[in-house]
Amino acid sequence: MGSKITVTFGSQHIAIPEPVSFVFETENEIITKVDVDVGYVHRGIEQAAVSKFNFNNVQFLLARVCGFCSITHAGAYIHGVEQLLGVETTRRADYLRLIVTELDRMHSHLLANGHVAEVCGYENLFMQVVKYRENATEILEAITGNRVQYDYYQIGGVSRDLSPEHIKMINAKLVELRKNVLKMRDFFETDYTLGLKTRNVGTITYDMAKEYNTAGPIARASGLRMDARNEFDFLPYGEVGYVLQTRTEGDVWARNMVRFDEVINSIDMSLYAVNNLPEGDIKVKVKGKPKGETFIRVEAPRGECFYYIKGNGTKVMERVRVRVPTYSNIPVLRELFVGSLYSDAQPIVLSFDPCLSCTAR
């Protein structure tokens, strides 16, 4: 008979920057049972979207669902409204939207991998990742005015254009970022000690990933070829060099590597887009009020974000419903802990990059 201990992991914990609580029952350092509670934050954003805001201002509210995913939430809603209004945006606006969306993915993925390095004991590596990530956030600030939570998407287009000075600066910073990301990726791939903390740890098989309907890098690290960018043409990913990134190992290491591979691809797509911007306006005129219903699937940094919106021809939307990727990934995370070492709990949960701000709307 081993020593049985109940351990509370969160909701406030140095390794979890999100309000989620796991209660582990352990025996000889092995987790044998898990209870999870994600119900610490309730903000009523969906209800506010259909009661407190006109439809053409709802995107500013939804951008506050999450600072890191703000462009995804605002963008998904606006794509839906544009469908209901029959709006066709210009190719230049679409390219600008894509650039900012991929910059958002870059800095989100890098911070996620940095957190994994930190809880594995590599605090200096975490600091390097955050330092290199500054290139992406500085570009976002130059384009949109903010480092995070940028109100760039607008119904009919975007709020700001790129100047020749912007294009020159973006090229220089993205080239530098690509070089540094490849350096970090090589370290994650080859370092023996970091590999002991991440390889064959928290493994999700292909069948598990499919059964639990996982999303984003979690799914792709287990071999599921799922990415909304590969399925929908809201943005011109087919023109800028998008490549679906997958792994088969399904462990903490594979989830890190998928994110690095996606950052490299995001950099390449952004470089192509910024140097091949179509001519034209950045915004078209929009008339009318949304009537009807539609759904939108877009790829947030953490995975597929699903929006259902319904308008009734008035200035206030009738329904705005959001399903975020962390909501899909929590069930498999709970099962994954069972049988794992308690010491592996931190890298496992951070390799999921959970966002309870998105989940508790």
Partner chain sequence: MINPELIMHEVTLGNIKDILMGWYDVDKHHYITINAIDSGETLTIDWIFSEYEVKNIMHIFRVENIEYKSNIPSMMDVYPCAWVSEWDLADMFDLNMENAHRGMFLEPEAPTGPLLKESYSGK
Second form
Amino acid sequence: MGSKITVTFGSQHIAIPEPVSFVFETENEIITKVDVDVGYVHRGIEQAAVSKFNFNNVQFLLARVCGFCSITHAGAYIHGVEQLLGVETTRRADYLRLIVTELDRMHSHLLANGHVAEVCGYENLFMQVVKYRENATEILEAITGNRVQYDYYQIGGVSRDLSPEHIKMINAKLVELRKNVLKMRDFFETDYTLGLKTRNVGTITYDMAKEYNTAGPIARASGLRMDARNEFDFLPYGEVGYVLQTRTEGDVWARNMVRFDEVINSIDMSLYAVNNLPEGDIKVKVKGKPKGETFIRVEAPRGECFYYIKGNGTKVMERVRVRVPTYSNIPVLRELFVGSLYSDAQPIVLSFDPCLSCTAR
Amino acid sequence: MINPELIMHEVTLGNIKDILMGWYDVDKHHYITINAIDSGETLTIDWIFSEYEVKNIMHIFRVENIEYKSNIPSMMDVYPCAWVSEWDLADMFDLNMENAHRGMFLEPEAPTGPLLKESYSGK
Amino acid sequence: MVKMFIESLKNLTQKPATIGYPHTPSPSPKDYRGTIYYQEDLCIFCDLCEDVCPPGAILFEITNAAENIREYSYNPYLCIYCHACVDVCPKADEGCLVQAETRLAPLGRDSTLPQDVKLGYFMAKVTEAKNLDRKWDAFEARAAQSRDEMAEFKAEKKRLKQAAMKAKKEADAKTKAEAEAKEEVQAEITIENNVETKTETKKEPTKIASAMPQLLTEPKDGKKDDLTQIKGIAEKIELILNEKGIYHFQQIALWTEENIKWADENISFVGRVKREKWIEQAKELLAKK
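With the form predicted on its own already on screen, would you show the form predicted together with the partner chain?
Starting with the chain above, the whole complex follows.
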């Protein structure tokens, strides 16, 4: 046929709750060229962090980079500041941090998978996932006192302790969630119609994942053994039974499966941590002002989150650099679109679990 | 608390591309990002890498004392995913980055180089 | 596909997972992070909460720079419920700043604002929701201005104090010179006069010197008055007063300006004696007795 049509996807699109704009050039149904624009929600957070806020307030600001991985953003910053101040946190605080971080990962992964089902037209499954996900968010609400922005990490420790009732409640809810997630994984794995939309769609090969430096579940679904939890020991993952999850297919379906596998692993880790909490204080006293520079890598639900922090011995930081996971997954996303069907664009985007507010900061 | 091992590599703007071309191994190294720090008079630019499945290690290629508006080479030939971070930095620090497409992260009416010190210190 | 279909059929017969909000109220979990409540008579005006508040929802306005009187204001619709202010508050255990377990209802255009003294001075003054943002902006500017005025006042005070010190030094030097040169009596008199007028003019605008009021080692007749009857004196403050040696209304009623200054400095009341009219209250209570 040869006639080319330009189709815009975003900046407001029904499939994605955040503003991103792709301009596709299509030939029949096949996408031949892509343009990306991600800067719709630039809020100047990196600048505000070094001009408007004192160093002991910046974590509240950075937690608002993103609603879903807020705990990892605040956590990365606090790990850095503690390193600059030479603070050694107690083991109990480390375990509590780990529990909240993993709970955050659970509910984020479940929602991401639900969204993929939704844009494939499977609303029913989406509702089911969100119903079960509620267990994780309820635990978070009870532990931290907030539903979305937890503000749980503090410099030197955490803001609240777990009571015996909490531990009982977490055990009950996590066991139930584990059962439900296994059921959900079965639905996603065996469902025939969902498989038509997700299997062999948007395949990233192992070589491609390496070449484009992908991060997070996207990389692991292609078999790339890459996880900041495995490589940087800010939290005691080695002690609680962390296992790196990979799949080899690399398509939308495999990305969903990796997320479910990780949720199961997170539940196991949280259950272990909750039942083997070390005794001790939850917070240590902190003195001084940060001086020097440091590099931090932590694993956010969407992938690796990198922070560079530089302090100059005053109340205000000198430089805070945020590199969010979606940022490193955009290049491969652009490559992936070329040659695929336009109707597959939505599951592909959603299987990346993009967080554009993070990316633009 | 852990202290990651930071391996600093001495480079200059002139040889950074050649050095990276020889050093970067796609099977071993993971490109994280590029970062700039404004000291008020000059810029420092870091190219930051990690290694797959190696604990607590980071490679940093640092170029110090870069004049504003210098020409910065693009690494898209070395690893094709470099464009997002490079275009971001070009917008934020008003850099003359090779091949950079300005305006992806900032709107046209936004101030130039919002992360430069002089843009927010009231000068 | 079949499995999900069966699951869906099962869901049809189950009761809904959602609640009928707004007809059924949303459940409020225990230890939820809610609105911040404040109690003025416990506050020591350390300003730590203002410094730490990330969105700037807590502000102190200095209404009287000379007596360092501050008023606490809080905007519950700016608050991010992060708990940082309660963490830093040195008096949080006693209830100076408390985080409630519920939040205020969301702000609608026509909703009436909550009237509660514990929300601070700003919320007590605003009645209509649609004015809130505008008035908060104006208040922020006013509070910042009051800070500048305070800084100016302090600088002025420091300058005057230095000038007074200098004048005093000069006077000392002059008297020394006087002792050394007793013979030149005639010349001395003129200089002394000069010094006297100089020191007097300098001293006038400086603050009133503090003086210790009448203090007792123990209550008269072994029976002390219930000082908490004075509005503004809580049990905590009564204890401090008793420690210092103040047990009776009569003692407070007899306070002079210098004594008030002493109280400001020693019991860290910062202008509250005057603002809450302790002396007048003490006099009234004394008359009733």
